[in-house]
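A single chain, nothing else alongside it, follows as structure tokens in the form predicted alone.
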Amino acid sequence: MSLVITIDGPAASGKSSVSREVASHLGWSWVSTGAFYRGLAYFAKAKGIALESEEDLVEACKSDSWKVHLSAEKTLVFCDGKDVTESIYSDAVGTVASQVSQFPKVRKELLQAQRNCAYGVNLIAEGRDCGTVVFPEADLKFYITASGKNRAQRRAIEEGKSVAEVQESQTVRDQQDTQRKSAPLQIPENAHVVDTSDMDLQQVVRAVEEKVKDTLSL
């Protein structure tokens, strides 16, 4: 039977580089769940359809023009066959992409592509929702946060801005993600809480993956 470990927390949290190393030491497979909501609003953007249209972004969700691929290194995301990926983790992708996640109808049907990551594999899932909506039976659950400022700080160094325009755009996409009405980021119930504000990325893999092997007996 397939285990399943959920991450979730806030943008710019440390969540995906976590759980990209804690998968790599288990040999699990892992997915970035957020990948779906930014494939999606990249290709929404590309093809000009209207963001603030539920039902033209559902039949958005279905198209076969935009697909989402598992790797080791990153969740990779093609549209029109070409590999978009590097554009999407954007922040201005990832502000696009908080917005189009609000309408539930988007949500439910991004939902059974995002499970189907699971099967037949020990999965590691990582987002703002996995642990409430996703996988909500998962074997173990995760919470990873930091302030707002070192969140502010990491995306800033990633991406060349300054502390104080990432954390304008920041403030918006933690509004967004914590007050919509469907699947809101929250604790999971039974999560484990890591706050990685005085933490560097080793120190947070050591603590997941002694809690995974204490409880997972692995």
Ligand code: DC
The other form holds:
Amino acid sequence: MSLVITIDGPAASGKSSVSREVASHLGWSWVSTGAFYRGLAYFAKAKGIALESEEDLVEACKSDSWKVHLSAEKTLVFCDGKDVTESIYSDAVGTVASQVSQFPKVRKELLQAQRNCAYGVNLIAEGRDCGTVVFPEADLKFYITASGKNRAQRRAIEEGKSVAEVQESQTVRDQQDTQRKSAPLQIPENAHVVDTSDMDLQQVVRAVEEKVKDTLSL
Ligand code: DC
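The form predicted in complex with the ligand, contrasted with the form predicted alone above:
Following is the full complex, with the preceding chain placed first.
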């Protein structure tokens, strides 16, 4: 049986960076489940699929013209055979991903592929509903957060935008992700909550790894 650790949290809370580092130290795989929603958003936009049509989006989920691949560095997305990973991690695609992730049938359609990421490997899965829906039986769960301003500052540097602009779009996204009916972002039961507002990446990684070593006896 493979081991699974989940890391949930709001936009730009550092989930991917922490997952990548901890997975690398443990020699595990990791997946950003947001890549499934970002990949769908990218594909739907590229093909002119109506973003408000749940049925059309479900069909788009089934298309084999786009795919998610795990790698040590990033969760990759390919569309029509082309690596579009760099494009999907923009704030703009994140906003559309949040929109398409509201639909229950879309979530259901993408669920099995996310679960399959744990097939035959030990996995760190990060996202919004990893500890509640994707891997409710996970061996260890984290909820990583930081103040809105802090998160916006981090992303603004990455995206070369103003903090105010990024914070505004993150606030909309956080509201959509926490208030949707289907699998909203919430703190999973028994999750360890880490507020990273006053921590740098290495401090968060150490905090997570200590808990992993204590709990899983690794
Ligand atoms: O983690 P991220 O920023 O890459 O996620 C992009 C969007 O995808 C997020 O705003 C909501 C959606 N998402 C989701 O609904 N469930 C997940 N497990 C991961 C992401």
